[in-house]
Structures are given as C-alpha cells and as structure tokens.
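Only one chain is shown below, in structure tokens, and it's the form predicted alone.
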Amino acid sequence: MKNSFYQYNFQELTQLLKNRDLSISGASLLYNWHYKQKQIDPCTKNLSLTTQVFIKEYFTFSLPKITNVHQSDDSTVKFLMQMEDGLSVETVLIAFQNKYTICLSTQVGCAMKCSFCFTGTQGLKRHLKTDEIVGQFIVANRWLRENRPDDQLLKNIVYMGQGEPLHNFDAVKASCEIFLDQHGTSIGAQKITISTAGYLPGLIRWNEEMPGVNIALSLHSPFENKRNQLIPINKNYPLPEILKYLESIPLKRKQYIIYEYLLIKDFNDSIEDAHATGELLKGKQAIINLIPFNPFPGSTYARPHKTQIEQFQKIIESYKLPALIRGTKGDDILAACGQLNTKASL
C-alpha cells in the first residue's frame, strides 16, 4: 500500500530517503515542487532514476476531491471536500483586503457538541489524517490559482473549521510542521492559529510539542453555568484549569492569546457579562474577538443588535483589552463561524 506524500514533514522525508540510500537533496526538490510550485504530478526534475522509481512505488499524491463549491457575494468560498473513504468535510476561503485566510477542518464532524455550532449536530465520524488536513490547503490554493488568478494570495491558516483541533492533536501538529517548513509553503508561525473549545488533554501537550503558532480559546462566557450550556466539555475541563494552561504558554513579542467570544442575544451579551469578561482577562496578553452569533437551521439562538454588540466592545476595552468585532463572512452560504455542517452541503 502506498503512503501519502503529504503526511511527511521535511525531516521525516529526509530520513526516509536516507534509509533507502537515496540522496537527501531529493527532500528539498520534492518540497519545492509540491508545496512552493503547487505541482501534483510526481517530480522528475533533477532526481536520479533510482529516486524517481522509489517515489513512484512508495508515494501517492492523491488529494481531497472538491464535490461542491459555494461562492458568497462577499468573495467567501466554501468547498465540500471528499476524502478517499467517501466521507466529506467543509473548507472555507475567507477574503480580506486582497488576501485570503483558509479555515481548515480537522475532523469529520465533532465530538464536542457545542450548542452554538452546526457541526456539533453531526457527531464525530473520525479524525482527519495529516495528509487530509494538508490536502485541503493544497486543493483550495490550486482552486484560487485556476479561478481567481489575479486574487490568489493565501496568507493565513486558521484551524477553525469542522472538529476540535486539539482532539486530533498529532495530525494537527504534523500539518503545522509541514506548513511552517521553509522548504515548502513557509507560512510564518504568526499566520497560523489553532482554535480550541478548551480540550485540556491537548492543551497539556501544547508547550512541549506544538510549534509556536497562535492559539485561540472559545471562551463565550466567564460564567461556568453559561459556559457549561454552550460548551459541554467545560463540565469536565472547567475554565479555571483551561486558563491556567493557557497562561503557561510562552508568548513571543507581539503574540497574544486570542479569546473568541460568541455574542448571543439575551444570553451572554449583557453589561454584567461584559464586565465579568473584562475582570477575567484584564492584565493578560490577550485579544478578544467578539463574534455576533451566526444562525443555522434548527438553532434557538439569535444575534444581538448592533448597539448591544458595540456596548459590549466598549466595556471590554475599558479594561485596557483590545476587543475586535469580527465581521460576518459567508453567512449567505452557511460558511460563517459555527455554520459548517457536511450534511448541509450534500
């Protein structure tokens, strides 16, 4: 059985060639060919015949297959991508100031069952493999080049699609290593953000294992009873424990912990909620992203009025904390935060 090329980080690929008594320079050539030049066919340029034979026999370069594309009026693109076993995930390209951010999925469905998230209604089918996560990036990048050739700068990666990234820690870590490598896509660590609902087993591993990318916590409430309702795993991994591990993450200059706060009308958008959030986070090296709730089929939650959102922002900022209201992108195609659901695209 062949192995996916896209599952190997640069060091692993180098060691693989070395173990076969092949020139390790092939690793640089292959990474350049497939990641920098975005080629799919096997590389033959400057590789020995022996190496070419090995590549043909050992690797597969298959990628997720786009089975559906939805394009929003605001230039957001949502893909339904099918894996080799027939299961699918959604991947989103978000346009902002002539650049794109890709929102990657890490699982088919999700086990967290967050009440504000459409993905949570699916349940968890399985984790995605490293090559399936990397493959979403490759496929979306190629689509941009072919369909929007004058507008194809893919500069940021967020692990905020379907699934809890830290529940699939090993594959997410490996994909980050591939994206960061200077021989390949060479995306800066500050351009990659991994989101978590507060999955403590993954957070415990973060400092020792995860490369220095950004982390974002789905906070959504400073109150345990409300957070329990929104994020059921909070009952097992309560917020004080989560914050303790977040505070232990060494931050570089101009690096912050990102706290995502989903604003839901008449639930967590009050003056009391805002002050409690400010008190919780004041003095921390933090950025707060305020996300107006994005409705999805069957949800009982609603989006607050603009004035309520702005009032919440002002209160947070009074605690000397930067609070940004995230603009809604792609909600007309169910591509906004919390709206992804494979079944809805089938």
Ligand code: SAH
Given for the second form:
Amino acid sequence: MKNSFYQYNFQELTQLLKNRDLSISGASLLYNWHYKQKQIDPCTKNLSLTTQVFIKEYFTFSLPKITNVHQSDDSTVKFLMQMEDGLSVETVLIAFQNKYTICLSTQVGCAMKCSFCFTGTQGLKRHLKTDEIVGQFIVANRWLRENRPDDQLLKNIVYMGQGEPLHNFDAVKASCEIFLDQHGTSIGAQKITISTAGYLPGLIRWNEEMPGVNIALSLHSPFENKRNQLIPINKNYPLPEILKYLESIPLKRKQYIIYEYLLIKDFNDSIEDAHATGELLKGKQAIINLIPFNPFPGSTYARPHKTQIEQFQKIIESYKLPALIRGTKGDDILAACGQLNTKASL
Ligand code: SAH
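Now that we've seen the form predicted alone, could you pull up the form predicted in complex with the ligand?
Full complex below, order starting with the chain above.
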C-alpha cells in the first residue's frame, strides 16, 4: 500500500528518508518541489536514484478531483472536490481585490447539527484525512494559477468550510504543520484561522499544541437558552465553561480571539442581545465578526435588515470592542458561511 505524500510534515518526511539511509536533503528538495514550485509529478531533480526509487514505491501524489466549479459575480469561487472514495466536499476561494483566502473543509458533512447551518443537515459522513485537507489547498492554488494568472496565490487560510475542525483535530493540526513549514508554503500562523462551534476538548488541544494559530469561536448568542437552540453541543460544553477556558490562556499583546456572531432576524439581533454580548466580551482581547445569516433551501431563519445589523455593530463598538460586519461573499452561488452542502452542489 502506498502512502499519500501530502500527509507528512517535514520532520516525518526527514525521518522516513533517514530510516532508509537516504540523504535527508531530499526532504527540503521534495517540500520545495511540491509546495513552493507547486509541481504535482514526482520529483526527479537532484535526487539520487535510490531516493527516486523509494519515492516511486512509497508515495502516491494523488489529489482531490475538481468535479464542479461555481464562480460568483464577486469573484468568489466554489469547488466541489471529490476524494478517492467518491465522497465530495466543497472548498471556497474568497476574493478580496486580487488576493484570496481559502476556506477549507475538514469533514464530509458535520456532526454538530447547528440549526442554522446547511452542512449540518448532511450529518457526519467521515473525517477528512490530512492529505485531503492539504490537497484542497494545492488543487485550488493550481486552479488559480491556470485560470486567473494575474491574481495572487493563496496567502490566508480559514478552516471554516464543511465540518467542525476541532472535532478532527489530528488531521487539522497535521495540515497546519505542513502549511506553516518554511521549506514549503511557509504561511504564517497569524494567517491561519480555525473556527469552532465550541468543541472544548479540541480547544484544549489547540491551546496546548498549536496556540500560534488563530482561533475563532462561533458565539452567536450570549444567552444559554438561545445558544442551545442554535448550537446543540452547547449543552455538552456550555458557553461559560468555554469562555472560562479561553480566559485562562495568556494571550500575547496584539493576539485576539475572534468571536463570530451570526445575526438572525428577530432571534438574536435585538438591542438587548447586542448589549449582553458587549457586556460578556468587554475588556477581552477580542474581535467580533458579525455574520448576517445566509439563507439556504429549506431554512426558516432570515437575515436582519442592514440598519438592524449596523445598530448591533454600533452597540458592540460602544463597549470598545472592534466589530466587523462580514460580507456575504459568494451567497449567489451558495458559497457563503453555512451554505456549503455537498449534495446541493452535485
Ligand atoms: N464548524 C465551525 C466552522 C463553521 S463555518 C464553526 O462552527 O465555527 C464558519 C462560520 O459560519 C461559523 O461561525 C458558523 O456558525 C457560520 N454559519 C453557519 N451557517 C451559517 C449561515 N447559514 N449563515 C451565516 N453564517 C453561518
């Protein structure tokens, strides 16, 4: 059985070569070839014949297959990517001027079943493997180079696609290690954000094992009863416990926790909701991202009016908290937050 090249971090790759008495310089050559130069065929340059034979026998370089591409009027691109077992996930490129952020999926479907999220209606099929997460990045980057050659390649990564990243911690961590590595894509930790519904066991591991990478918490309500209705795992890991844990983490100066607040019309968008959120977060090293609800087929919630959203923002800001309204990029092609659903994309 061969092994996907894209699952190994730099140390593991070095160790593989060492174990076979092959020159460890092969590791930087391979990382450079595949991640910096974006080649997908096996490398032959500057490698000994025995190393080349090992690479051929040990690794596969297969990548997810793009089976559908939707391009939005605002330049957002949504890919349907098929994995080797035939299951698919969606990956989104969010455009800002000529730069892109990639929104990666981490699971096929999701187990969290948040009441406002299209992915949740699919249920969890399986976790993605490290190479399937890294593969989304490689394939999307190649697509950009071929289809929009004048634009810049990917510099920012958000783990905000299908799935709960902290529920698939090992693969997410391994993929981050690969993205961060200086021999390869060399993306800075501050350019990577993992978003969580509040899966506490994963948050603890994030803090202990990869604290440099940004974390975003889907808050959505300061009130227990409302948050329970929106995010069922709040019953297992209640918000006060999550906040207490986050509070115990010594943040560096200029390091922030991002709090996402999904705004739903007549549910959590009132003046009272805004003040309670401000009270809850005031004094914290926090950035608040307000996300107007993105509708999807069958959803019962609605997006608040613009004036309501702006009023909410002003109240949060009155607590000296930075509050940004997240655009609804790609909503015309169901590529915005919470609109990813593999079946709908087929
Ligand atoms: N599982 C992770 C990543 C999910 S997607 C998490 O829960 O954080 C990223 C963000 O989009 C989350 O804050 C999520 O709550 C939000 N979201 C989900 N469905 C949405 C919808 N229909 N409209 C707007 N935002 C949504």
